[in-house]
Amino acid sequence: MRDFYQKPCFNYKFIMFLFKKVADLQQYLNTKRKEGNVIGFVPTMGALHEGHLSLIRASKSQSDLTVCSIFVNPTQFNDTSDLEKYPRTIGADIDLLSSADNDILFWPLDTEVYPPGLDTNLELDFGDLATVMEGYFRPGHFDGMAQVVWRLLQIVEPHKLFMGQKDFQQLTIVRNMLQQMQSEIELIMCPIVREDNGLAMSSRNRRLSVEDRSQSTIIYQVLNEAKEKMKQEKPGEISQWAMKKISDCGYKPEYFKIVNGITLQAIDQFKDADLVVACTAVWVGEVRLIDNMILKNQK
C-alpha cells in the first residue's frame, strides 16, 4: 500500500503519495498513464537541496506528474568508506520534496531494486565515455550508475527523465545507454544550481569546513577564467593553467579537462566540437568535488 506525506499550505494541503514497493507504484502509475498523463522522473540519491528541487520544478513544469526516487545506489561506489559516509536525511527530504510539490516519492530498499533472482546487469559498451575523466578515478562507477537508472526507468517507466547538468559525464552515459536501449524516453538537462559564491550545489557540501566551503569558490572561477582564456588561449594550455591555479591555492585537482560534449574527449581546439565543456574534479580537504561549464554550445 501506498504511504502519504500531507503538508497544509495556506488554504488547501498537498499530498505527496510515497511508495516503497514496486510492485505499489507500477500499479498506481499505471492507472495515471492510462488516463493520458505524461510522467516526468528525477532519480536521486537523497540529502536533497536547491539543485534537486529544481529538478522537480522543470519536471512540474513540463509533466503531469513527478516522480521522485531516493535510493542510494550501492553498486555505483567504488569506495565502501564513500558509500557509509554518504548522507542520509529522508525526514528532511520529504519535507523538501512537499515543498516542491512533488507528487509521488520512491524509496524503496535495495531488495525491490535489485531484487533476488533478478538479473539486473547491462550489456553495454560505453566505449571511451566512461573512461575518461570519472571514469579514470572512478572504476565501475559507470558501469553502477547506468545499472540503477535503468532499472528505475523500467520501474518508472517515465516519458521525460530529467538530469542535472553538474553530472555532465554521467548525463552523457545516461544518453548513450537510452540510444542504445532504443528507449523512447526524453532526457531533459537542467542547469547548474550554484550557491552564492558560485559553489555547484552537492549533498557533499555539507561535509565541508565552514573555511573550506568558503574557499572552494575557487573551482567556479576557474571555471569562469578558462572561459575568458578561451578567446586567446588553447585548450591543452587553459587545462595546464587551471590545474596550476587550484593547486597553488591549496587544493588537489585530479583533472581539468577540456572536452568534446559528446564524445567527452579532450579537444586540441575549440573549433573541433559544436559542444565544448571545461570539466574538473577536485579535493577540497577529504571531500572530492566536480563541477564543469559548457565554454561553447553551436547547435
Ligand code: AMP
Contents of the next structure:
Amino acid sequence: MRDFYQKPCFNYKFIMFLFKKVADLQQYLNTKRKEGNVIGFVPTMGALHEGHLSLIRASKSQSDLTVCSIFVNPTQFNDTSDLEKYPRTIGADIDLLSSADNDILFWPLDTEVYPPGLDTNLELDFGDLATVMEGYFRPGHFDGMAQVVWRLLQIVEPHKLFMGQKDFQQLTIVRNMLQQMQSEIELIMCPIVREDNGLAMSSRNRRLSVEDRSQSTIIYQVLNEAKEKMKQEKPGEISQWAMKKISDCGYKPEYFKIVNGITLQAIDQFKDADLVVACTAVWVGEVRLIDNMILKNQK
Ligand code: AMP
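Could I have the structure of this protein in the form predicted together with ligand AMP, to go alongside the form predicted alone above?
Next comes the full complex, this chain leading.
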C-alpha cells in the first residue's frame, strides 16, 4: 500500500509522497526512472533543520526528483543512550520537507531496512580513513554508517547522492565506499550551514542549553582563528592551541586535527597536502558536537 502525505493547508502547492515500504518506493521510483527522471537522494536521521534543507534544495536544483530518507540507524550508534536521546520530530520534519517542496519522503521501520534474513553487512575495509577522529572515538560507527548508506542506496538507486561537508569524515568514507563498490552514483558535497553566531547546525543543537548554544560558537571562532594562524604556525602547534582554547572555555574537545582532506591523516606541514581540513569534536555539557573547516583547497 502506498501512503502519501498532503499537508492540510492550501499554502503548499506540492504534494509530498510518503513511503514506508521498500517495495512500494521501488515500484514508484522504477516508473520514474524509466521515464528518464534523474533521482537525487538525501539520507538523514531526521530532526531536520536548515542544513538538511540545503541538501534538499541542492538536490532539487540538480535532479528531477528528490528522495529524502529519515531513518535513525541503530547500527551506527556505539552508545545506546545516545541512540535513545536522538531527537525524533517526524511531524515537524514533514512540515519542513513540504515547505522545501521535497518530492518523496522514505520513512521506514527498522524491519524494512534490516529485514530478518537479509545480510546487510558490508565486508569493506576503509583502512586508516575509519580509524582516526570519529572512528577512534566512536568505534564501529563507520561500519554501521556505511552499512545503512549502502542499503539505502540499493533501495533508492539514485543517480546523485547529496551529503554535507558537516560530516566530512563520513562523506570521505562514503566516497571511498562508492569507489570500492564501483558505483556510478555521483556524490555531491554541500557546504556547512551555520546559525547566525557560526555554530554549525545540527540535530543535536536542540539539546543544548540557551547559554551553551550561544557560547559554543567558540568552536567556529577557533576554526576561523586556525585558518588565520596557518600563515605563521605549523598544523601540530595550531591543534594544540585550539585544544587549549576550547578547554579554557569549559568545554571538552576530544580532538582538533588538521588533516589531509583525502587521506584524513594529520599533516606536519601545510605544504604536505593540497586539501587541508581542520576537524574537531567537542563535548558541550552532555552534547557531542562536530565541526570542520577547509583551510586550504588547491585542486
Ligand atoms: P544527519 O541527519 O545528521 O545524519 O545528517 C544528514 C545529512 O545532512 C548529512 O549528509 C549531513 O552531513 C548533512 N548535514 C547535517 N548538518 C548539516 C549542516 N549544518 N549543513 C549542511 N549539511 C548538514
